[in-house]
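The chain below stands alone and is given as structure tokens, in the form predicted on its own.
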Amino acid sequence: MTRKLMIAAAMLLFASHRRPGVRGWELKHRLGKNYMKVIDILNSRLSQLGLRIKTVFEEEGEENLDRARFYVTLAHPLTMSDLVTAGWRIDEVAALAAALSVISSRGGKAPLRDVLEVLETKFPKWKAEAYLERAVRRGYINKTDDDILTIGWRTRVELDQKTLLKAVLEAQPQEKEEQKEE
């Protein structure tokens, strides 16, 4: 079992593909048909380090573990100071959150010009375009040839989309908050 845990950890922690993570069938091939037991044990050990193994299915509602992709992610969200330390700027995080909320609110697909329109209400056009391009490069957003934006693999892995949408919906403009306080 220790050997299988080491193999599973190596497969999950060291990227061997262009995209990180490992498909279920790859784990099954290397660890045997009871690979989910190995993953559960490894997950409990990783939780001591503040990490967890997340299973992401290719399509909503799909439950085929062989086609799913397994990732090692942080168990808890990063704080703003952690994000800054990791090289993120607050306005870049805000732009990403706004873009993802627009895409999510439209069923997972939105035209590039619509997302840019929303971002340009808060940022100059060049900055909004740069932030979107960076999100596409990092894998948070996918961009098709016909300029349609969709949720990227990294968003599905790293972000809780329901929590993001809830936070955006609960957010109120500062003017309204100030009026409530009075």
Second form
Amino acid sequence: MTRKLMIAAAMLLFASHRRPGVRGWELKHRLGKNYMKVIDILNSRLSQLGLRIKTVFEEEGEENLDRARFYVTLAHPLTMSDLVTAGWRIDEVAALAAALSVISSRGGKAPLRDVLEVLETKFPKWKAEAYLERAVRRGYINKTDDDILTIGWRTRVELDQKTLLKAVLEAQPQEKEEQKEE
Amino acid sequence: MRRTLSREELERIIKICENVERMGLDPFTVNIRELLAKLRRMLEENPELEYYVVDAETLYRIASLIAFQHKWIEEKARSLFIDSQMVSTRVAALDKKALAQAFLKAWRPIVYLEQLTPQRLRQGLDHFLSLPPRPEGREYGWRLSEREYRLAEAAERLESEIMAEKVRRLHEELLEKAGEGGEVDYWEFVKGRDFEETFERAYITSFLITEGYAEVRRNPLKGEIKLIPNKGKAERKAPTSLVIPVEVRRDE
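Could the form predicted in complex with its partner chain be shown next, to go alongside the form predicted on its own?
Time for the whole complex; same chain goes first.
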């Protein structure tokens, strides 16, 4: 079992394709048909380190584990200082949050023009476009030929969309809060 | 005129249905009941086959829109009926830091490594060593192995020894034919039993001349070329080149 755990950890942590993550059938090929048992044990070991294994199915409502993708993600939220240390700009994360909130609230699909309109309330047009372009490149957002934005593969893995919408609706502007504290 | 208008109207309805679905707009902004009533009226006014086709497509689009409405309600229920307009307004009201903090609450980034491990490096080396040699052989620029180098050297040495022996024999033959202080006609000397032999003799003779074992005397008026053998190797002080083409006759 220890050997199988090592193989599973290496497969999940070392990106061997262009995208991170491993397909269920790949795990089955290396670990045998009871691969989910190995994944469960590994998941409990990883949770001690603040990580977890996330299973993302090909389509919503599908339950075919062989076709699903398995990823290792953080188990707990990052802090603002972690974010900055990891090389993210707060502006960029804010733009991503705004774009994904708009797309998500519209059922996972929104015209580029509408998303840009919301982003332009905070950023100049060129910056908003650049942030969206980067989000598309990273896989957070998909852009179709006719300029419709949809939820990308990375968002489906990394983001709890309901939590994001709830957090956006509940959030208080930081400047006002700071004024209150004063 | 009226028929054209009806057709345009139908195409407009198809376009509206397509746009709502494609752009993910609120499907309840379209009044389906009104569209169906309009469709029925137009169908009664134009009872023709060509019209039926467009009408059927319009009906199909309206049905798709109803399916989209169903999906829309499901999505809304799943997202606790959060209104998109409300979200957009909220996003516009929040500052960047608050948005980033909201994102962090829902974000669990993927953890993965892209670096090479010593184990993978070893696997790569094993794989490289197990690869069979390429079928077309070694390409130019590759380093020769010690064995290949020795074989190539031996082959070259053998070739030069054979050539030296051929030059020595032809020199002796030339001396014999020319006699003491004499000369031999070039064409008579190089001529062999067939073209291959003639060519080979001409080729070796060129070495005799270059190395100084024979001199060439050319008479351009008569078109004669004579070979005068030297007993030993003569030193060349001012060498010049002379081209003697070996012709092939059709009957040979």
